[in-house]
Amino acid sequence: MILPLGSMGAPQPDAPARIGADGSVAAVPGGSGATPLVELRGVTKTFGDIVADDDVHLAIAEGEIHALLGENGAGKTTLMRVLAGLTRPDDGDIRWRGAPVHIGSPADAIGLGIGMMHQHDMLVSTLTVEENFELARPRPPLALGLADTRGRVAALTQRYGIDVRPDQRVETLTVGQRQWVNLLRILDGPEVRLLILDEPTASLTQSERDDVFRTLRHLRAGGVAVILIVHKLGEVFEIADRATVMRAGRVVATRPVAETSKEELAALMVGHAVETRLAGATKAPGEVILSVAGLQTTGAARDLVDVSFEVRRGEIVGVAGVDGNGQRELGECLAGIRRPSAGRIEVRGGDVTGTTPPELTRLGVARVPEDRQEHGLALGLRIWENIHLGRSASRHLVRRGVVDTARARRLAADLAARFDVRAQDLEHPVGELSGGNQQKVILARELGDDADLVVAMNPTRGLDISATQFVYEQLAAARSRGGGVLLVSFDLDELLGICDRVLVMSGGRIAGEVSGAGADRTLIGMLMGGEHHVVAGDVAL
Ligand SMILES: Nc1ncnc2c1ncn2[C@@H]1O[C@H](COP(=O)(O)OP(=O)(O)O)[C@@H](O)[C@H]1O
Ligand SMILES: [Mg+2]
């Protein structure tokens, strides 16, 4: 579905509500008058000659959650880093409950009751939580010591349901349990009036997001206003009360969310119209490119059971499910990464059951994988070599035993102009970069070889829209050139908005499969849920 440009920044009717749909906190109609608890008046921020902040005017409400979007670049950090006190903005001021305020340290932040929560998190690997805590406290003048920390880290874990211990050491936390410890330290200062969160969302699955978005709906309705940065659409709608729109470091728009789509968000954060939807196949499904047939594990966290699919040439076949029910295991055994117990794996008809990696390489097969740091890269190795692993062979980069690797700089450099990778250049280690331009070096090199079989784990995860339509378009352009495509995604707009059919898995099982587009969202849920027995219209058991 394409927006036409007209509706975009059209002004939207204000609602019967404290807050204007142009930002501004309006008076209740027949209340009292309603002051924001902080407003951002003409904020202006520049590094050297680029103006990450332009002019920004923002006001935020007692006890509502605001979404901040934009595109990577946009200057929604910095402008919450201003708030923080760790910025030193060139210009504009700042009100708090209506009189100005001074934000010149995080101190500052602090006493005013604003707490931000980092993109990345500042924690001590090395120490344990508790100890994080003490960190993070400056310390009374009669310091209480750790007894006094364990104690209220032990509360506070209670009280939010979260299975962290105050003397686990932070480096064996999953990412979902270190967010946790973050924001549950933000909480533990002064009284926090305004929470700040800087895209928690992007590491972390559904259930761990859930529970982030509980707790946000707890502080809301105990009067906290929550400022979340996110780059999911569906997020905005799940939790905000209104976004805010940043491009290029102004403020396009601020909207009530019930009065905006996601058709229009998208739209004022590229500034131009943007497809959610790719159009379906044009073509019926060719022969099977992919074939799986009762695949078994065991000694997995999730062991498959007997999971049967295939994959034909010109589909994009998706794999919905709650997080944890087998869909890692299937992506590893595609990958070349785990040995099934039992079960076929099938590549163009030639069997490549528990097959290595190169091997999968050599035959083509395009593989996004789950982890981006720990299958995905070699941290230490520079982009560019990145972006040819296990393929300078395939690309004809060794000349007489030897790596040409002034062809092969050439040829990456055409591959992240490509794929929009976003480096000064690209002699530097892959782990300097930004998550979201690390998946690009991966897409640059698995999609790079107009691959016509490609196995996909959560790659838009992380990436901003632009990039997002991107990774799209190139599993399209896979599907029309004749391949095949598998999408495992926890996202089940991206999986109803782009796949042809979706497969639905459930406890390691298939449950069921829906057609992509009109797919029956109940229904999706059910079989997510395990309701295998199920029969309905599109459910094909
Ligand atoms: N410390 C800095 N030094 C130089 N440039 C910076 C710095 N921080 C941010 N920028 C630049 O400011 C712009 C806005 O960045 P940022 O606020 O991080 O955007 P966003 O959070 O929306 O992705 C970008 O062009 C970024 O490169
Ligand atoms: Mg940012």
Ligand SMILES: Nc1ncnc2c1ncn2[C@@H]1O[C@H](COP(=O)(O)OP(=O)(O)O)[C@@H](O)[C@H]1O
Contents of the next structure:
Amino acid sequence: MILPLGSMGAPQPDAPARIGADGSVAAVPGGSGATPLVELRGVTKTFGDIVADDDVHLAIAEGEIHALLGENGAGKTTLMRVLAGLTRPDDGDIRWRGAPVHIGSPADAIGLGIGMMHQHDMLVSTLTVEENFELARPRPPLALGLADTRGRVAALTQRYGIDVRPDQRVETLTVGQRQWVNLLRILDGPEVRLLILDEPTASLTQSERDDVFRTLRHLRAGGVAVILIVHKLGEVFEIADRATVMRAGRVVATRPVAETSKEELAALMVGHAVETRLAGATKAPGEVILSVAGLQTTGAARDLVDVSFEVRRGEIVGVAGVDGNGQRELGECLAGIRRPSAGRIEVRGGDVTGTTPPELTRLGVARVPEDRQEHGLALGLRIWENIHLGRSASRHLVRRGVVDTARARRLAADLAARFDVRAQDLEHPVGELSGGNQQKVILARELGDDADLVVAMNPTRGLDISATQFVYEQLAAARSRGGGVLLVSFDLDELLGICDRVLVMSGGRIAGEVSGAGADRTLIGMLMGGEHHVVAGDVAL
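Would you mind generating the form predicted alone now that we have the form predicted together with the ligand?
All you get below is the one chain by itself.
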């Protein structure tokens, strides 16, 4: 439960602006001026031959939530880094309440009241929550001691209903809890007038996302402006007042959210109409490729209880549920990372219960992990090395114990082209790629050998609309060639858009099964909430 801001002292707008029908910012009649809170004029930034931002103009009003949309590489994050003092532009200027300002460092931005939360958190995993708060303070660390910090952290987490202890090590937190710590660190600092959030909900559960949005509405009511970099169009219509779309480093349109649609925004982002729902399977499913019977775990964050289901060749089976109901534990068992305490897992009729990840790879099981940077890639290794990670032997790239690098590079180039990995040189570290291209590297590795079974855990998290569509197409291609796909996702729209069947998990159990397209959302919500005795035509219990 999130409480009002109250004593946080959110600033009140002294010259409120009005959002015009064309998306422009104008003065409120009778106000002291037609001044946006912040305005970027002609901002340009290049990196060598790459033009990240090209003559960008953007105005943000006080007390508005402004969504910033665009594909990966469209220039959104670079533009916000300019505003946060992390990147210096080559040209253009910034105005704050109408006056020119120089933002040459993060300290300059903080002094104006600009705070930015990055897509990938900046926390030190080995330190505690309170120690990470201490590092974010503008004064010298430990100037007041951890006792003062501990009290502030405890008050903030209590106010926002976050189940995190000040003395808890960050490495023990869930992804969602880490995101909350990042946000609270900003709100704990100097008074914030402009809050920039880069993909803040990509790793959050539905309830955590709702809590963040509730916080943003409180901030907006107090006159704080929020810039929200976001890829999920549904969230734009849920929270934002206006939306600006960037493409290839330029602003292509700004729209009041009430006067646009998902279809228009998607088309503006990619330059053409986008179809986000895939056609269903063209033929009946074949033999069972994955069989799970009576699966149980003990000692996990959420124990599995008698989980049983099947995935057949030629179908995509989804797994839905509120985060924390056993989906991750199920994925870990299927990936060979966690050994179940009871039950049986079979692939093509053979028992693979407790089998190691390398052996599962040899058996034709592909795994797309939930966190591509933490569990999917070796960020310091080169792109071509990541494409073959764990597969050099199965791809016959090893001769007399030595990798044939020339052949490995050629094969990696072929796979990179097939999976649309956009990189100037495969010799660069994979960590330098955008999130969408990093995910394509994982797809090239895992799906490049035409796996029989694909287990994908939230594979579109943090991806733009084009990269998301590409992932969908690859999963559909795996289905079409006779493979089976198990897709675990916290995005119900995604599951209903591409899956043939959807299993609903609650409390570590399979609460029910619904058909994919046209499934009753109310029914799914009841199953997610633990209703195991729902009767409906499209449900198997």
